[in-house]
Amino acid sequence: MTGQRESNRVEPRHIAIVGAGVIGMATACCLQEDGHRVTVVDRQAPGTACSWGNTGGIGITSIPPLSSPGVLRKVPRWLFDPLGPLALDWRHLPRLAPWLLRFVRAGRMEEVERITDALNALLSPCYEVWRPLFSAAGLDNLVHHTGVIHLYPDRAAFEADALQWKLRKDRGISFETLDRAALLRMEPDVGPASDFAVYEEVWRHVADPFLIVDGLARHFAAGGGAIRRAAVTGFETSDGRVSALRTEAGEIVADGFVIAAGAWSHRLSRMLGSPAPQESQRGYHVNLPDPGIEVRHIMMDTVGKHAITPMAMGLRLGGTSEFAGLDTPPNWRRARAIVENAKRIFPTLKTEGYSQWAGDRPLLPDSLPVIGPSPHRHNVYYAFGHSHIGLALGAVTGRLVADLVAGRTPGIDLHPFRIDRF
């Protein structure tokens, strides 16, 4: 798959799309390219919900799966740890039962390695295909090709760790260990909590989220399309087929539908016949103005589970997942915990006059996204479940709606993701 159109010409249609976020805008700058009037309907302005808060990274090499064989005994103690990487309320446990079985059943080693193959298969070409579309929106400037540093307290943990780094290994992803007087030549600010590290030179980040979506809805703009903002409650459905949005601010008519409404999506997919076992991971962050650090890469902290970005805006700390469902308030501590956790890597960390953000990541047991047609209503595609890749997928995943809905054979099999997998 390559970030190039094929030259077969494909009949114009009217495709609304709901979702603003970067899956959304993505896929709807690839359909107007390819001569489709596209309609971007949302309650919220482009990049303004779980798009603007994300760390910035291009994760090209994100390829193993959140759970894998081991992964429940860790469980308990980030429970109950403070500043552990992960939070449920209790509240919640009885509706996330059902997807909790399904999330330990994409666990077993052979589940492990074909979500491996999937999630590869849509991953190695991301830089690649974003990048026509970072130069067609003029974003370029926005993207750093730094690379990636994996923080550890020392080789043991790195080898604690080695199920995934195999899964890379053996897909050909290279990386380069680093001992404690490597990891301070890239990066002579981090303290002695981490005496080990891995750097994978093929990542890329961005500055600001926030602007490479904005930036994308105002290319999709100036090539006339629409964005609507507008809450979507309904669906006119017959003979199969979706003939128009029910929104708060009237109906939306159209040929075609794409469902890439993140944390969200399962609902309107519910209403299509189609239900999916889709949870929100919720993630915070926290936006340090002046750190008082230098920081050169993007990095990840294998023991608070946060990542760390140099952005235009200053320093952002974020990560973590707390299951609380999408209706609760934000816990704040959350936030507070990532800055503890920053300062164990960074003593001299300046965190004052700092910014919190939560957002919810829509996640499926399997950690892999619904990318398809629907299999009960002809004119809709599925787009939506990318959890913490979403930046790194928003331009493969529209290139693969657009092929879906010309009829166009897509360069990956979709297979893996379709919504009736469950």
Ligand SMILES: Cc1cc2nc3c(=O)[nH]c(=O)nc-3n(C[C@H](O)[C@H](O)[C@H](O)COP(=O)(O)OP(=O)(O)OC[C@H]3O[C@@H](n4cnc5c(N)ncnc54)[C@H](O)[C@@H]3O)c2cc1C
Second form
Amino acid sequence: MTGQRESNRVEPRHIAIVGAGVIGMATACCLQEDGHRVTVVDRQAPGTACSWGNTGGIGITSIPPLSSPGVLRKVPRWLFDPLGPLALDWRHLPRLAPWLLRFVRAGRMEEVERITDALNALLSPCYEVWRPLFSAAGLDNLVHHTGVIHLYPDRAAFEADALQWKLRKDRGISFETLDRAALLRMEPDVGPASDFAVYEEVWRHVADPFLIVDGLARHFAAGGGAIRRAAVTGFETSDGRVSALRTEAGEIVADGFVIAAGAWSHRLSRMLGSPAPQESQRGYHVNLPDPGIEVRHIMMDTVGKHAITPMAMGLRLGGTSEFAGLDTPPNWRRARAIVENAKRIFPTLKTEGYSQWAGDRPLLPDSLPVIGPSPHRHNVYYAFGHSHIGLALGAVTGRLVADLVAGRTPGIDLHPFRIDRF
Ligand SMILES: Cc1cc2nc3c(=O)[nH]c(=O)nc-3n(C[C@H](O)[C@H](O)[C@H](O)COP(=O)(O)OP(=O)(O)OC[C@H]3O[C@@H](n4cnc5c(N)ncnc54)[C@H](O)[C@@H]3O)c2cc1C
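Alternate state requested, the form predicted together with this ligand (shown: the form predicted on its own):
Starting with the chain above, the whole complex follows.
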């Protein structure tokens, strides 16, 4: 997917990136490889926001969008089940309503097909694009290739999920169904609540998502990149361009700017004339230091909609979607629900001493990220809205932004990801 090189020479410039999450740091490394001087600005340390606590999946086949035909019918059941995968702070509903309407509209079948194609274009090369960057940053030992197992209560539940699998199959993605005996051969500690499963070999997972971003930041700094700790509060503009970031610690002047500020990006894009309907889809995780069971693969619980990932620090269980607005405190009952769901899957699970975490996924209503140039400011590029696939898409996003900055034609059609699509 590397952009077509009209010329091998890239004119080196100074590029400032807002956001040191997995998207910002991967983009910083890609721009640095092109010979640019790069400054990353974040109010906190690299990889300590949403990118810190994800469940580590490089989910190359996560191409179906979150909205699908009939999604509204499932919502009440999810909302009123305290262990369900969806939670809503009703006080947020008036602000969420326009976003929800767009989300439902994105679930029409023709939209689902279009969005799936767009996500497939980004995700199918995602590991191949990560690979050289992981190697260059010395991170290969954190990446495991075991494949993913999706757990279903029974075959009927799998058949009820037929659209998810048809969307993949139609695009050439193969998978293997497992009856309980086959599942137990791969994961002996899964209890009787999971009688059927699907295995996809192509997934990878990482042993610690924070260490991935931290490793990219070290690699970037070793190559001469600058990381500045400051909150960006605005922009200096002139002649249709941005000339500097305004921060609480003074101005940062650069030739080009990338907004990779995760769930907060729309607040910055709005200042630059491009509002984006982005919501926080808050997720939670719990880390079990001593789970008392063996887990060999990353697994997806299709009932509780959370992932189960063997990691360096123990077993990480994470997922769920909470819509409560970006500035509300976490509701730790959601983390508890993940623990209860996991006990349903692994009856002998030991949960003593678990730690909990919440993070804000940046989500646009059509499940697609924003990747592309600003329509209003000639030297600004956007890279945000990666919802539940930001780890998977870090390097792809970074390469695409580097192509745009260099004036190369990106290897992927960026039309579906433009900021003014809504
Ligand atoms: C429970 C859970 C599980 C997940 N599992 C997976 C998974 O298995 N696989 C996967 O691919 N993805 C997963 N994700 C999604 C993934 O974690 C996100 O898509 C990704 O971390 C987003 O990265 P980011 O760099 O855009 O945002 P962030 O990591 O949030 O980084 C944004 C940065 O911008 C900074 N910032 C914002 N505004 C400003 C400002 N004004 N000034 C200065 N700095 C600013 C913030 O401080 C932050 O450091 C999961 C998410 C959750 C919550």
